[in-house]
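Only one chain is included here, represented as structure tokens and corresponding to the form predicted on its own.
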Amino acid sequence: MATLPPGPRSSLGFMVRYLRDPIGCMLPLAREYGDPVLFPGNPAVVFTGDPAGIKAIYGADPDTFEPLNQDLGVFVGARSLILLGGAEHRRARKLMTPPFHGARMRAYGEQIVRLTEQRTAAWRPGQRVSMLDTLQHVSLDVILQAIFGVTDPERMASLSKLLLEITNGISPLIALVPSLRREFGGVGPYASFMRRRKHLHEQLDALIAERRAAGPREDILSLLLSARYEDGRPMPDDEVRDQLVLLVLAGHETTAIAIAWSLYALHRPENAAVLERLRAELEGADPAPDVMEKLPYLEATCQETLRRYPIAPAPSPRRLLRPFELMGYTLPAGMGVCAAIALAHFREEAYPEPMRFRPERFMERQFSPFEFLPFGGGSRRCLGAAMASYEMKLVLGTLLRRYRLRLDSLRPDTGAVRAANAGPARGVKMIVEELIARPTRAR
């Protein structure tokens, strides 16, 4: 029987490196130990960025694994899709898939453009703005209207404030170190998070009850409430609530981060030609959402952002329920395995000059789902991938059509840990230089 792959003896040094450089932290491990690499812990986890290893994980019988980080239920809900396994996961995913079909997402295009324009309408030349803060609000607006079906301004403002407090209140320490999840008599970040979570659950329970009484509508919450399992049962209200929390925590923050990284990369001086080419494409096209989403260089730019700035360097590790063969190693049951995006997206064999921001690579060849995997893969690929990609293209395209911007500082940003995501450390502060287009339509 083959021995386990090599790896560091202690997790402490890696955790420090991860907090300092969440995007580049895994590359030194692969250079020192190879790929796959064994990361110590309870349980130990084997990471791979090799397409063959990723294919083995994503192509395996889903019942070979179960979700590893069940302790995250306190943040995303114990019944959320990401924490379900086996037949339960398959049933819930089948029920939730139709509302997130790519064609349905296009019905929200006008909303996305309008909400982006509304959130930036007050920008003036010379103003300094935090792109991440702005994009968080835009993304939340989209979630509240398209997913929750909330359009009343007062209720939107109340829910938006609470949801931002929730997401921004998940510090890296309480997310990564379960032993710190103590309420300490109501004092500290975890106690504060639990109070806000209770308030959020109360508001979501009230919203679900209202929506059940209101009858059919086109928002995703209403579609979930009307969906039925094969035996005719609806999804229970507490499970619907957990799925809504997951969609916020896994959807709004990640989409906002991705667009912020794109703006950061495009406005770096070394990428001036990329920005110029993208602007030319946008200026020469109809601004309608169904046209904008098909612009090839805009799509390539978004793909290159997701490659170069992986938001989740090693998402959704899985625990083995039985022994598993991975690249010549026999891994025992109980061990974790994970497809490491932060290794796969920087492989020189697939991406020459991997640290260079070069969207053209996505127009020159097509990458396999084991080389380019920003939304994970296999049976647990991100359910909201179509919506996130669509929103990213429309928001980025709308901002670049309307404004000329520049970075407030050219100091390189290697990222910072935000909950479990790798976001810009300083929020991508930018200066508004010029308003170059009015809103696309009277709204």
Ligand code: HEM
Contents of the next structure:
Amino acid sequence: MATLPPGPRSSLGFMVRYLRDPIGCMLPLAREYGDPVLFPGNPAVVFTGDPAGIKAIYGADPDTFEPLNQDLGVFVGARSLILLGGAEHRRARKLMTPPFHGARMRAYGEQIVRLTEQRTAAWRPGQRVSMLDTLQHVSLDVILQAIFGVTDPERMASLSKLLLEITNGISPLIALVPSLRREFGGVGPYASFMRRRKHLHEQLDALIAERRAAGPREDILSLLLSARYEDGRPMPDDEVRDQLVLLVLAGHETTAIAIAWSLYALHRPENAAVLERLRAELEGADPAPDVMEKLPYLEATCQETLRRYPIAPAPSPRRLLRPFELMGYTLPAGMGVCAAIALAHFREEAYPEPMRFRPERFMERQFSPFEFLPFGGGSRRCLGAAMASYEMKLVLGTLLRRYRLRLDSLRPDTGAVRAANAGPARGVKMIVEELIARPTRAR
Ligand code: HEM
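Would you generate the structure of this protein in the form predicted in complex with protoporphyrin IX containing FE, following the form predicted on its own above?
Every component of the complex follows; first up is the chain already shown.
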């Protein structure tokens, strides 16, 4: 029996294909080499989309792995959750999980609907809008209010501008190639990223000091500051700051991309019946967030979007700290392993006609967490999954209730790499056709 799975000799061709088609690029490899597939590199990484392989990874003792992308500290902060391993990760995760609990998200429902309405209030029939830009603003507004607790419009605008400059300024090249991260005497994308980062840290330090001085509040930052580790100590301020940066980077673009993909898929001519069914469901229901959240076809549409357009096609691999058995292979310590979402979500066995956008499949059967895993899994499953799912339903529902839209171009979009995510390549440009409802309630 071979000890390592087969795979291509070089990962270069794959990297080029990944930049062009981040969602579909893994499928030809799995067809050619099978699943799991080994990618050469330093370290070599084994990818699998097979439920048995994914179960083995997510079900393993978390101390089997450490995070691989240690070099991302400059972007997300060296103490941020995503870069911590072992006991440190467990400790920080335990402290950060309660504020993100699904039931808590409901406190932000009205805010999410209102912020969506405010960001689109100026839309007029005939106008051409970039959905991704608009949605990035909406999801940043939600993060600033729900997580940071910032409601002053001027402060929201200045933080929002800075955060967008930072996230949009992280080019895939400097994210993927550490050797390009040089300041070159203060010019170039990395130098401007570092300047903005310094400015952001100053603003976040001021915000943390204010929240510490203020009494108890509803926002996630305040909950985090009042939480205590088992030894009774709070999370130090510089660590809280790293977590805030991570939450913005992990949370705002991903959610915006997911909703933009939904709108793209729903307005493709081949999916007209899906859009019609969803509109009928929304029109027949009360627009209150707690009702909208439970609409079954809206829920299925959001799930199908996350399946068909996985935002993290192959989330950061884990490095093995000891030998690991994966689907009959013995992988050595030092090698990387990755639950490849973009392979799992296109398996014919679970999803017949996998390229078709068909929300009904989520109403016809239940998928296991090893078949449907848009938020990853195991001990590192996305911390913001409940928030993202809730926000997706409310923002999409609110937009479809208020506007009739059409795609500006019917050219298929296979996606592009944006920072570390797979998003629509052209930002989903749409034309506002009609305003069909006033804001849902007087505010
Ligand atoms: C549709 C939107 C989103 C998608 C598809 C998504 C997806 C993911 C994925 C695939 C992972 C990696 C899991 C793994 O390694 O197994 C992850 C991690 C993470 N996500 Fe999300 N995410 C989304 C939104 C959010 C939001 C809104 C937040 C917070 C505001 C957030 C915070 C995080 C954090 C903190 C981690 C690191 C968890 C850890 O290492 O323990 N994400 N996300």
